[in-house]
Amino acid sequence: MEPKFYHFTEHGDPRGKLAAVEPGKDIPFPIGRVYYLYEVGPDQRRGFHAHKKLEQVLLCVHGSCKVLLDDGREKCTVTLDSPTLGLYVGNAMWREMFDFSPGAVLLVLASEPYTEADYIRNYEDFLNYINHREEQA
């Protein structure tokens, strides 16, 4: 599996730096929800789910963290350590975020508002969902 990244243009001058993300231009979907994780302890893992419909772009806007992606066949781990690097996480992709540096802030741009019915929170259910989708194709 090859993860997909988006690189956001950094603009800076002596006053500081700015990076902008525009839906439809910098990421492939309209933004339906924005949230962020912070003050995650050093041994804590987050995520442990997939989505049926939702797409996301994850940006570690401060510090760093790692993200495990699992499509049901292959797994890969990526490090997010730049506020201008966004990791695309499509639907039907299991994700786990871990190894947060002190002070890390992980920003998530989601294509849909929160809907509990869109979540797959059990790994065996996720594998069954993937297999069922492939049988339908």
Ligand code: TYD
The other form holds:
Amino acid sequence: MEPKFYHFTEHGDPRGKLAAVEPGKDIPFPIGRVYYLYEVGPDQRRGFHAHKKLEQVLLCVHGSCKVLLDDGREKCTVTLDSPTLGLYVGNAMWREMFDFSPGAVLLVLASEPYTEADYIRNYEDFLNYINHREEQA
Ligand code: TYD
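Can you now output the form predicted in complex with ligand TYD? The one shown was the form predicted alone.
Every chain and every other molecule in the complex is listed next, the one we just looked at coming first.
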């Protein structure tokens, strides 16, 4: 599976750097929520879920981390190590985030507000969901 990335323009000058993310221009969906993971220990793994509808773009605004993506058939692991690199995570995609560097901050731009009913938190349920969805298509 080929991960989909977005590259945000770096505006740098002697004062420092700035990057902007505009919905509809830099990412394809309206932003319904922003959240961020921080102070994640080096041995911690986060995520372990998929979403039925939610779309997200993940970017490490400081430090680095890795993201495992699993569509139920194929897996890939990507490293997010730049504040201008966004990883698209669509719906029906199992994800795990790990290998956070000290002080890393993972920013998540999400298409919808938090809705627990949109989560699939069990891997077997996720595989069933994928297979059921494909049978119906
Ligand atoms: P959780 O989904 O377990 O985080 P991760 O994806 O990193 O494993 O969420 C941790 C807690 O935060 C859980 O109690 C739900 C809460 N939470 C919100 O209240 N709003 C949010 O937008 C998110 C993502 C989580």
